[in-house]
Amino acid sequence: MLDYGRCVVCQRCVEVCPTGAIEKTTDWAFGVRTRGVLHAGGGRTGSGNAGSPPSSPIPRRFRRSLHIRHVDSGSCNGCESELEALLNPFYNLHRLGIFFTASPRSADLLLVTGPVTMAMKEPLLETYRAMPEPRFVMATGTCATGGGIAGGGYSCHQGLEGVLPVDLWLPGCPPNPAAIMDALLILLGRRPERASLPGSAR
């Protein structure tokens, strides 16, 4: 089975791939809310503009003004390169209420990159103490979905999975500054979720 949250878009599984069922896309990384969704053949696609949008985690109150704080937990910087991107005029992160913080005691979403090295899972830990309740998590990049090229070795973990609890699970390597905004709306509730599994509403 593939794992989606593991995936660095290396394309190998689609050069050795024996029957052509893995093709290339042009499809930007998709954020859901269960990482069982993200194992290949679990879960179930949509067009992300059908129905709805789902009831979200966060209360409404949250919504139209959500303040983030980032932690770095050891990734290679290609994930804050995208991140960065959020904040020039043509995301404009801003015009969607949605604002980074520098104080966790300020955020109401921590914002994890990296697969959580050993030496930063303190100071993660500790950053997610200081947020007050509610505080909400989402991981995002394939390092923080499940460890990215060297999650599980002598010096970091497996991503956020048994760290702290995730609300949302963005996988890419690293996520375009598009699907990190799309996302976000999904934890809002602002938007539907892509993908879910068989069986679940939507």
Second form
Amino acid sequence: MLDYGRCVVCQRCVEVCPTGAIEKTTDWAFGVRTRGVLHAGGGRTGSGNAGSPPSSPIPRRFRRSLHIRHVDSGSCNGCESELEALLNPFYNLHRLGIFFTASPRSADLLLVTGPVTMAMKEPLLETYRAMPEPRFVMATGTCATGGGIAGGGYSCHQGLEGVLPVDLWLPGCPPNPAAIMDALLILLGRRPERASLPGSAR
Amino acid sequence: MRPCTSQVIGARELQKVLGELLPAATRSDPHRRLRMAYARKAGETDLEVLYYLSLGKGCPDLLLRVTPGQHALPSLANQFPALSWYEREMHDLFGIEFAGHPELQPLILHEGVTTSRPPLIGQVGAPIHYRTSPPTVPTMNATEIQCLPFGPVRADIVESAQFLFYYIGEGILHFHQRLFYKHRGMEQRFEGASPMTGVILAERVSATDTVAHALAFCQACEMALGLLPPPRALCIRAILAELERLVNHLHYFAELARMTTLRVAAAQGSWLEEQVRQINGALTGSRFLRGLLGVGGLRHDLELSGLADRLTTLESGVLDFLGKLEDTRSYLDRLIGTGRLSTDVAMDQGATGPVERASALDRDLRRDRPYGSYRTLRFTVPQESSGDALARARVRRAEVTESLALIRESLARLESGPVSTVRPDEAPDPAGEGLGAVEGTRGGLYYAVHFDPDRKRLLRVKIKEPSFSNWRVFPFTVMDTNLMDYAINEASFGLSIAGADR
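Requested next: the structure of the form predicted in complex with its partner chain (the form predicted alone having been shown above).
Expanding to the full complex; the earlier chain stays at the top.
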């Protein structure tokens, strides 16, 4: 079984696969509501949150106005770089009614990058607690989704699994700005989820 | 390790030998300096501490190797302030005591962290126990002094770190930065890894310095394993490294424009940055140029025929943007005199990259310790002397032009041929050790690698990150300045937290 939620896009699987079953594609990373959907091939759900039911859809009133509080829980700065790119004139995220905000008090969505270092766990939870309900969480990037390359070391958790309830998982190392935008629209119910891993536990 | 000689000395001689090699009288020679210090396990219980020195322009580097008896060494932080953080790092991660250290409080592992054994000598993966505790700061009793704690979760899309300002009115009396919230224990992730896995890890230490990290790691492994990449691979590596410098510098100018509240310029800068990211993506499949470098060359060849034209189109926009910025009075007004770093402090505290070159220290590893195709490429190393935010910006502005010229020249020289070494070309390092030194966007980046006897697996990898050096320097430009200049000053340093924290 392959867990796309732990994929860092290193392309080694393509290079070493003896039968050439794994191919390179130019597909973007995609967001999913259920962690288990990211498990390909085994047709079974993995551990932790993987078996949990998909998060309930976000209420309609957020569809055209979403405020995001971003927390870097120990990323390599790749996800931050792509998040910043969302604000450049090319992507211009504001046109979709989606904004980044400084205060968790006025945020609807907690967007988390990084594998959750030991030192960042408490500040992350504190930020979550400071948000008014209803509040939503999006794991952005492979580190936040499955731990990535640093997860499980002496200083890191395995991403958000077991740390916070997650409404949308977006792997990618890093997910490009268009993929992040797509995932945000999936979360808002403005675009359909389009996970299509062969044999995924759907 | 070549081009580096190695010398084993006793712990007692350490102070004397270092004092003789780097006497106070040569303090003005920027090429005579301590590059880094790190520890490694040597056998079951023993440790070894390595001091990596540069002994002057054109001289081979020197690696001093010391075995600390009873896990203790004399601290040299008072003579060589730049060594302070390295000693604190070894104290946190290896449990080495440095007698007489002026500020041996926790650095990498915060106050309140407990471990069964120090992480890098303990069992791999055994988690540290983190209990939230306040940082070590001076006691201030005067009621007029206010404290502003900022972070670790800050405004906007930024990396996590905490900054404490002690101030009266607008004036900053004391500044304390608490980094390493993002410490991921990356060096330990390399332990037991193959060189191929190592490259994938190195690419993910600091995303905006992907190529610099992969390159330094590959160079270190190539020295250890005796590999010489083919000319085409070396040429493409330089092109990728300069593309990375270009995109990072454009990001830097967009940030400076944003901090000086120039909305149009900020949009222009970030659009130019985006265009280079898209060029990188189209060229390599990765906007961060990941997945290309490999030990011995490149993992696959690249088709570069359209690159020159795309860069020519971009160049006029870039030059126009940078020129207009420097014609903007309000921009100059906020940069001139802001965050001044003197040459002495830059030298003593170990500043690197554009930061040191803006404070009249003329150093660049591409020229001074040339590697790959930089051995034959011609370029100038821009330098400024006023040491303020404007000087740092001017150095980077000139580097943008140099990078574009370097890419163009490399493309013109590019010959066809293989991109990966199939067999070793030179004798491997007898001890299975190697050192890679690369001038990244932010300055000098070193990787030291130690292989197992079979040269299949990595035992220890040390990463000396340029931002680790420059964060050490940064507070010296904040104390006694004012709060309004802080954000501009921080942007003018162009620091990465992921890299420094590792």
